[in-house]
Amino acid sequence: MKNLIIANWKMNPSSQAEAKVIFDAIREGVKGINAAASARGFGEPTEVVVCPPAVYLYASVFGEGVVSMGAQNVYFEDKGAFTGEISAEMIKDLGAEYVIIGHSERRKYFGETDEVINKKIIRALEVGLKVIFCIGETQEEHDAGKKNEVLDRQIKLGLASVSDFGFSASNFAVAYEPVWAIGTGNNCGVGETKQTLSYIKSLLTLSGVEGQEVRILYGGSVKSENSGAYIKEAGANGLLVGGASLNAEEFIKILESAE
């Protein structure tokens, strides 16, 4: 399967002009990587998705099929009196293919529960969006030895009934992002990550989904110095990259490490 690398820009950058500069640089870098891979006779290139703030999703018109676009959030209703929310239909109409759901920052700052996340996943799948489902434990949960318990709950409740709403391995990815590693520089060790990704696959299978086929990504203080190890040693099928994805040169290095 193709590796999948997601750029999550979060609430950055502060202007449309800067967003376009970063996006264009990433797009050109991806073109170069794909051309080099093709010349060497390599297999399918890494799939690259940029998830900017919703107000910049217009940038999908510049993608030219090389870089896919994704949203950082979605609401579970199709329309109505929900001030400030964005529907799955709106996201798809803008040309985006992916949506991030369940990110720890949404859980922490906006009170999203596993049940709300489940509704969002179902709605996104119904409309035909591809889902990047984020899971991960906090520092306290990790130190208390409750990581597996947390992942078990998040997967069981987050994926309840999704098989009835258009779920398939081709439109779904799970991103393991230990909360304690996000933006801290304290990334999860490769050995621990390998064990955790294997455990997540087993949970997916027990939940009745295609656990062996769903792409499982790692996220949390990813940078070019460690990105290759997560794919080649820990067995991740890709990466969810935060702050480093706002630096086009650094992000391209991360993409190169996955080839």
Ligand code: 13P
The other form holds:
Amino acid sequence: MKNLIIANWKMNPSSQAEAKVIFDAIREGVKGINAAASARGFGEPTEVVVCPPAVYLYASVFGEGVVSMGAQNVYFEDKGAFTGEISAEMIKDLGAEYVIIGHSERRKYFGETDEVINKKIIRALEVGLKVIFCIGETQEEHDAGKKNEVLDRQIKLGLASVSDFGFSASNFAVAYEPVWAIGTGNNCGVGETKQTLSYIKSLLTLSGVEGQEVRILYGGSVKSENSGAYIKEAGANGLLVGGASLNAEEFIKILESAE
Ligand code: 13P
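Please move on to the form predicted in complex with this ligand, as the form predicted alone is already shown.
Below is the whole assembly, all chains and molecules, this chain first.
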């Protein structure tokens, strides 16, 4: 199974020019890592995806290359009077391969419910986008011992009937992002992450969605000092990186730590 490492730039950077500088540096870094890996002659290279703000997704900014593109959000209707929204078809047409759905910032600031997230996942799969489905508990839920209950609900409702809509292990990944670990510097411990990832795997199996095959990622204050341990010790199949992915040098170190 190839590791999957995703850069979620959120609402950054502020200009196309800056976006291009970061992206070009990431792409060159990835080329270097891939060349070194093929010279060593073993191991599958990590799959790298950059998810910039949707306005930077078009091909003229980023071009073709060794890095795939993804969107950070999508709407579930195919077209029509939905001011401000972007459809799955539009994202796909721009050349993006992936879309992040269910990020905790969408749940918190934009009121996305499990039901809305479910519709978005189904629409994205119907159109042929690959989905990165985010789940995770808040600090309050964590402290109240409700983590498993929350993950249970998010998976059950978020993935309701997705197996009828082209779901497969190759077009779907789950990112466990505890809300309390996002942007706080308080990353989840490796031991707890390991337990949680295997719990998520068991839930996926129960939902009948080939749990053993689906890549499960960790996200939340990932940096080059902690990234390798999530993959090598906690058993994550990849990472979803926020802040650190805006610094190309740091992001490349994160990619190297997964090799
Ligand atoms: P940070 O890496 O900045 O904590 O963000 C994680 C995240 O939300 C990625 O989707």
